[in-house]
Structure formats: structure tokens, C-alpha cells
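This document starts with one chain, in the form predicted alone, laid out as C-alpha cells.
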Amino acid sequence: MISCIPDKIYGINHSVMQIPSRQEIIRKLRNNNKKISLVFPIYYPSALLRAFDIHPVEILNAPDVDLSLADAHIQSYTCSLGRILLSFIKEERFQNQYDLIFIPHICDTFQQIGSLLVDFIRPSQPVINFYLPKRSDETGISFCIDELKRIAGILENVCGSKLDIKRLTLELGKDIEINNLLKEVFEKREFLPVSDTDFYRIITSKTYLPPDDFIKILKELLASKTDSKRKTGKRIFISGISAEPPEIFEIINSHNASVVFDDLAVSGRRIIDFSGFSDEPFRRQSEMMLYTMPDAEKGSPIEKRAYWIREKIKRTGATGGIFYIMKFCEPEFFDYPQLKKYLLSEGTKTFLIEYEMTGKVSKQNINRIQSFIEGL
């Protein structure tokens, strides 16, 4: 199993929202002879892949993989996400679940794994390395357009068919609709009758659900909006790559606190802060990856990240923040000291937790979370 998403989430309009698991989606796609691409998080041209009838499935965690498979190739002090993904690729029981491996180079670890796969491991599936620019100005956009055209050429060879520009435009339109719905969902978060855990699980189901299915879920979620805010207790935010395992939210809630916004790379940072999209499809796809919220993984300036977090704090009334950072994740650790100093000068306390994605939240970290919340 590669999914921690439950089959059912309760509490919306007194009914049951059905969210298929990752495995269910993979089986359905396989039964329909659909190609699947295993994609590394976080920024990849989803619409371009779908335009070739390739469905991207993003892996955030696979807790039952054999990490020794990765440890034979990369250092044990590599981040747990990188070790999980490489082990997942090497495990034979998963290899019939995807036809392509797509790796955006958002950090040194992913770049290292991409090189290892192409030059040494050489899996049976094609490997595409995607070089995402670390800037969102015109130079970055131009580079990204060229990179996408290069990848389109590779996909044409892999699939044996030419890119259908009309199909690409259609798929881009779906991603824009999803972004607009997500903006509304995040804005109305406190009026939605779901727990913090279920909210996160709904949002991250975007990583594997077909767009039409995810759009339907978001619309159903918004239709459940109430007129009054949920009782929240102490109000905090959470920052980092992801919140794995999602039970971290239950731990926070059990100590009379709730998450009123997140600065997670797999969630809040993915929102596109842009509306004037180009009509040219390759440029539009570039804009959709580069014009997201400030992100350490894309080298966003500290000032922009601090400003974005500060504005969210003002709007939500958060009094503290947990930086839930994966061990050895250098981009996140590089940013934290400066963000901590800036936010503290604004009166917001922060707290750092290092974690390994491979296990449960430790008792030590549970106690530290409790102490931090009690001190707010």
C-alpha cells in the first residue's frame, strides 16, 4: 500500500465524501490501459503529462518500503523522502504500477537521484529529469519554456504520438480551475466542517486523483461551508514540506489548538498567486509552476516568505507556528533561522521539529508540541 488516505471522510453535509485511495486509482487506470508516471514532488508539468494521456501520481510517503534499497546507493543522511522514493522505484512489487519516472530538480537530493537512475541504476521505465528554474522573472520563464519543449519532445518519442496543443490547453484549464477552487477552500478553511487531519488529507489527494475527480471533491467541500467558524482553541500555523504522518494534526488538536493556515510545500505553497495567464500553452504551464507562493524549494527570497507568512498571521490571528521540517532537508533548514528571527520580532513564536518521514511522531516530539502550545 502506498496510500495513507482513508476511503471515507465523514462530516460533510451529514454525508460521506468518498475519496478513493491511491491504490484504487492506480488499479482503475491500469484496468483502462492508462499510462501512469511516478512523479517526485513538488513542481512538475502535470497538464503536459496528461496531454499525452499520462496520469501523474505523486508519492509523498510509502512507509512500508525497504529503505536498505536506497541506502545501497545514497548516504544514510539523505532526507527520508529521497530515500523512500528511490527505494520505491527499486522495489519489484511496485514496478508494474507506473510507466515513466519524472523527477523535478528542486533540491540536491532529487538531482542526485535523477543522475543515479539515468547513469547507474537504469530502471526499465524511462526517466525524465526536469530542470526547474529557481527564479520567476522573464529569464526563468524563458528557460522553463525551453525545458518544457525539450520534455515534450521526449514524451513524443516515449508515447509515439505528437503533442496535441488543444488537449494541453484543456488540461491547463483544469489546473487553473483547481487552483481557483483551492484558493477559496483555503480562504474559507475555518468555516468548513472537517478536522485539520481530514482537511490535509483532502488537499493532498490532489497528488494522485484525476483532475475532474478532485474538482468534484473541492466543490462538495465548499458546498458544506457553514456560517460560523469552528471552535479552534489556540491558533497556530504549520510549515515545512509535508505533514507526515497526518496524525500530527490530531496531536495538535488534542492539546487545544488548531491549524488555521499552513506554509507546507505540498499544500499552501502550491497556490498560484497569479491571474493573468498567457494564452500560449508552454508559457502558461511555466507560469503555473513559477508563480506559486514563496517556497524554499524554489529559492524564494526570505523577505517574500516572511511577508507571506506575516500576512496570513494577520488574517487568521495565529499566535505561533510549528516548523515541521524533515531531517536533512537543507532548503527548509537554511530558511528557518531567519524566518524565526523575523517572526519573533513581529511577536509570533515559532518552534522547530525535526522528523523522519518513515515513522510515527515520537513521544518526545509529542511532549515538545504540548509544551510549545501551552506556552502560547
Given for the second form:
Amino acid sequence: MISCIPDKIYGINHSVMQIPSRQEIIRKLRNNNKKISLVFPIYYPSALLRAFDIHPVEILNAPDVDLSLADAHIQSYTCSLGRILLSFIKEERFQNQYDLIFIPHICDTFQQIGSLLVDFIRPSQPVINFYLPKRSDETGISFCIDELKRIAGILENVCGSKLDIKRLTLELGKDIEINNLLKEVFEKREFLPVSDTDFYRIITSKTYLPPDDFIKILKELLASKTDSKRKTGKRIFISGISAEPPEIFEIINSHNASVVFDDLAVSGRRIIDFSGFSDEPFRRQSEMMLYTMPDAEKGSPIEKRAYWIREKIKRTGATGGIFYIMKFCEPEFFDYPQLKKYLLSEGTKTFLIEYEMTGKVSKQNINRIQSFIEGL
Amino acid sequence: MIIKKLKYLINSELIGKTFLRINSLLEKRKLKKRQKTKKDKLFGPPVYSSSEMKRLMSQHYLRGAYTTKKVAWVTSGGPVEHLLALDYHLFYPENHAALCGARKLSTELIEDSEDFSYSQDICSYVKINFGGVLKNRDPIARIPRPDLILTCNNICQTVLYWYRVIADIYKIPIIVIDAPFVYDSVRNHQREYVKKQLSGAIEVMERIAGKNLSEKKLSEVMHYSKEAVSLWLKILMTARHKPSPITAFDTFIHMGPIVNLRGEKSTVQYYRQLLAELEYRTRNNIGAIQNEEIRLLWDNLPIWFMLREISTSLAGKNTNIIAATFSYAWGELAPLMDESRPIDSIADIYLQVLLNRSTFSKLETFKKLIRELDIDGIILHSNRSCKPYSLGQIDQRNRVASDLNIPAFLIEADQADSRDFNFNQANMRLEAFIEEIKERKWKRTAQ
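With the form predicted alone already on screen, would you show the form predicted in complex with the partner chain?
Below, the chain from earlier opens the complete complex, with every other chain and molecule after it.
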């Protein structure tokens, strides 16, 4: 195992600044001849990729990427995440950073980009499209198992080696350990000596850190737990795909509010509240993707989503929520009005912010966040 | 229940049906006698079967308004054969939204749904539907309340998000047929997955219908479905003839029954009538426009609120859009339908609809239609509401231009939301595009 992080992540002032960046991790792994897969968010078989010695790196944002590269293929009414990801793939300077492109079928945009890459753009790296079933019942699970076996076959061809089931089981075990630690971290969120921004940075470092490193960070974070609650001011939650740029948390904090829980697809929604995982590795990998918290991308009923958010509100005492939704992100936009209705019926105010994923939060959105928090 | 049934019989089957029949006859007569205006003179004689199509569709909506049957709302790409065999009344929100768009009644409904926090950027069909549902009103017909909804994401993921909301509003059961996207060819596990879902769905359909599925009835529905789809393909292929007896705009209108009423005998009868009329036109060289010089292919859904304006403008330039990938999508899979293996063939067909296939496969469809119909150019409607149809068009346009030396033109609009569309601007660009095609044709002839 290659460790990519220093022995102690938190300095004297508990700063997370020492967590290496995505680029640093990629560089370090490349220097050690590790294979890297560029992965589109959100649900993908991380353990399966790792069982082939391929390290998955998700891209959530790339503020300095040249978006005009994507504009040559997809229209401007595509979400900025899709445009960023396609531009990232097209940019020459990033092309030696990964060996494989892995695209889970999450929405129409990823579906079309996945197809375009295979059919027209044809990057030098192999592109693997994975169909994530939009139902989490037994029918969905059994399809997912078959789909994963298909993916395993492709990976065997790409890597020139057979899948080692023992290795897959080992990697799945790490993911379960991560899930258990994450559950604890989210539970004890208010007692942890990190700001909302740093908390988000830590949680989302899962998207690119090797699992052993991430486990180390989570353990250290839990060890730093204090006895008193850190959160002050108004208590809110945030929902959406991601909270990019993480500066959004600083803005919330600066207006005397703190985030007590999140319903972000790349963070809180990835928790699996399930303990009866199967021993059969392909089934277990499927369960780990489909039994995460409810969301539109997996086709979960809206009522189920509302229930989960309401339970969290009860536990944390949140009085309001920001739905931070990227422009043109259909799955997230669809659920908002119904969720708003459910939450308002129990006295929780919500507020929708549409944003374009760029390096900064717009002035207009900063003002709107301020007014919302003041009105709580 | 008895009163409801009586109301249905009187309003729909007695008064309504008679009225629609008389209306249809009058309209047919009107079409034949119509004095041509300057604009009309650009076109050939109208398709007389249109009056029958209007009658069929109006009757369907009228029946829906007074129905005593169980009602299912279905996505346009949804497998409906079992529902029909169980005697459900089917309602297609997409078709209804298209009607609202074509009659220029969509803006208010779209804005109504935006009042309920639905984003400006989501599909306009959805917002037309939500506007009606949430404000409990409809400008076209009384929409029957659903007992069950069926969504199949073989046309987009949007329909999955859409129907989840409807299920949540009405608190009714939802059947999801999750059709994996076909990146290259249909794989066995994908087929098995859809089959398993279809089998599971039948139980839900039967439970709500309160009756068991009759194999005989299913076979009959499948038979009519197959026949209607085959006839539809033949209708579309009459465009091979020069001049084409039909325009893509006609096909957008005449596809109403194949979307709403496939599996019904009346649809088969209607398409036979339409085909006969179009064959008569081809035998007698009657074109859909007066002087067909340029033959175009349309990609994506129509701009419903601009059908007349665009067709008139093009006809004025001796240009006919003779076919559309959108209407073709309803016919191309006809050979796959096999009533002796209902579940298997339904799974195969619904997995392979145009929008559930790769961007390359769509390019192949372009090429096929270009060759078969002798197309001079393509208009690709870059439709803000429909990402699976639109993302990919830029590369497809480039490839058509480079591989086949066919000019292709991308027009930005929306299927039913007219708020950001400027016809004059679009028309100017269209004119330039037609000029380019004419120049190419002229050069080819000169050589």
C-alpha cells in the first residue's frame, strides 16, 4: 500500500490543509506506477476497480479547466459538472494522469457524454460505461451484479489479469470500514474540531484518497472529538450534488449559521445505513451502491427522501435548509418543490440556490444566502 | 358508479361520438372546398385523413374525461400492451403537452409550475403537466386522474424524475421499467432485467385493474400494435417518392394515434386509410408542397408552437422537410414485434428505441434515412428540454457533413416553451442554410 498522506494530518491547530490535493495524489500514485481511473460521480464500484489495482479518482470540480473544449461537443445548457468533466478529459495537460475513464450512468448528461466519448471523441484511454440500475429492489440488485460481472470482464481485458476475488473481498471490507467510520463521523459532526469547510474537504477527500489513507484520516478526526458542541448560531442543512466551491460553507458561517447535516450526493447521501451485507462480493458491491441514502439519481421515492431529511432535522435541530443545485441538474431540481412542501409542513424553511460551478460563489448568491439565514 | 357509467355513455359514446363523427365529415368537406390563401398555395392539397385523425384523438380525450375504467398515465416509450389488454384507459402526458404546445397554450401552464418552484431549466413537457396538475385545470380537456402510472426511462431519465413527482402528488402506485441504455448492442442481462420488471409489473397492473390478464387479449393487442407500427413505417416511407406526399410536420400530427392508441383496432384502420391516401398521392405525383426542390430531414422533437410558421417559410423556399427521426422512431422497430413471444419481444423493442441507443447509432439512423429518402440536408433541433436527444448532435452534425457531404444545421429552441424563441432570427439562419443547399445542388448539376 502506498500512503499518500503525512503521518499526522492535523497540525496543532487541527488544520486539514495537510490533506494532499487531488493533483498531488495523482502525481504520487503515477510516480509509483499505479493505474488511475478518472471516475464521474456518484455511484461506482470503487472496490472492484481497486481489486484490479486501479485507483479511482472522482472529479468534482476543476475551476481552471477550459470549458470551450466541451463546448465543441455539448450544448451550453448542459450542467457545469458535465462540461467540466468533458473538458478535463479533452485537456491535453491532464491526459497522462489516468489510464481509464469510468462513467456511471447517473443522468441523461452522463449517459450522453459516455456515449459521445466512445462513439466520437475516442480518448486514448479505454472508456467504461456502467449502467447503475434505477431501482434498489432485488431485481435491481441482481441486474447490478450482472452488470458488475460484465465490467469485471472488461477490466480483465484492460489490465490483462484475472479478477482476484480475495482482493475484491478485502477492498470491499475497507469500504465497509469506511462506511462505519463515516457514520460515526456524521453522528459526531458537531463535536469535531473542524470548520464546516474543512469537514466537507475531509469527507470529499474520499473521492480521491486511497482507502487506507482515508481510514487513517477518519480515525484521527474521530480521535480529536471534543466534549462540547462546536456549532453556534442558526442550524441549517445543505442539499444538492456537491457544495462546490467549498467556500459556500464559509459564507454560511460568516452569517452566524452552521451546517449541522448535509444531504449532498458526494457526502451525506453516500452513507449506507445497512448492516446485513452479503458475503458474495458482487452482491456486496451492488448493495454498497444501491443501499446508500435515497436520492433522485437512483430513482428513490420522494417520500423516502423527505423521511430521511426529516429524521435528520429532528436529530440535529436544523431550522432551515439550503438546496444548492447546479444549473441544469434535472434530478435535483425535480425533487425540490415536493421536499420543500414536506419540510415546510413541519416548520422547516428551505431555500433554493441555482449555481454554475465555477471558482467562486456569486455575489448574488451570497446576498441571497444572507437574507435566508437572517429570515430563519 | 352507475351514474358515472351513464354519464360516460351519454357524453362520450352517444352525444360525443356522434358529434365528432359529424364534425369530422364537415371538416373533410371543408378541407376539400377550401379556397386557397396565398400561403396555402405553397402546399399541395391537404391530407384529408386528418379529419379522421382528429376525430380519433378527440374521442380518446373525450373517453378519458368520462371514463369509468382504471386510468394509467404512461410515458410515450412505455410498454403499454399489458395495460391495454387489462382494459386501462391510457393517458400520455407527453402527447398532451405537445398538443398544448401546438395550440400555443403552453406558456401559462409552464409559468404555473414555475410558481411552484419548478426550475426554468427542466423539461417543458413536464412543466405543462405539472402546471395542470398543481393548478387543477387544463386548457384542452378534462384529464383523467390516474390510478396507476407507468414510466419507462428508455426515452430519458427525466420521465423517471417526473413520474416520481406525480406518484408523490397523487399517492398512487408507480411502475418503473428501468431500461438500461444500449451503448452498443443489447446484452442478455439487460434483456432479462427488462423482462423481469415487465413480469413484476403485470401483477401490479392486475391488482389495480381487479382482473387477470387474458393471453388472448394480449395477443390481440400485440397484433394491432405490430400492424399499426408496420403501417406507420410504410406511411413514413412514402416520402421516398419525389415529390414526397407528406411532410415531417404531417407526421408529427399523424403520429398521435401511434403514441396514444397503438394496440387498438381503430388505429390500424386509420393508418390503412392514411396510407391509401398517401399512395394515391404518390401514384398521381401529388406533393405535400407545390414545388419540391429541397428535401430535408428533421432531428429531435418538433418546435410545436412553430409548426405552421416553419413549414410555411420552408415551403416558400420550395423546401420540404420530408422526414423526422422523431416520427421514424415509432416505426423502425416494427419487425421486432412478435406476438408469439410477448414479453421477450416487448423487452427487445422497448430497449432499442432510438433514444435508448448510442449517439453513433443515431448517426447511423441519419445515414440510413439520408440514403433511403434522398435527403439534401438536415435540420437538427437542439432542444433545451431534451438532453438525450440533443447532446451528441454537434458531433453527429459534423460527421454527417464530413462523411456524406450533407449540410446540417443546428437550430436552438425548445419543444414547447416559446419564451426564448425568436422566429425571425431563426428564419434568417434557415434561409441562409437553404441557400447553401441550393448552391451546392446547382454546382453539382453544373458539373
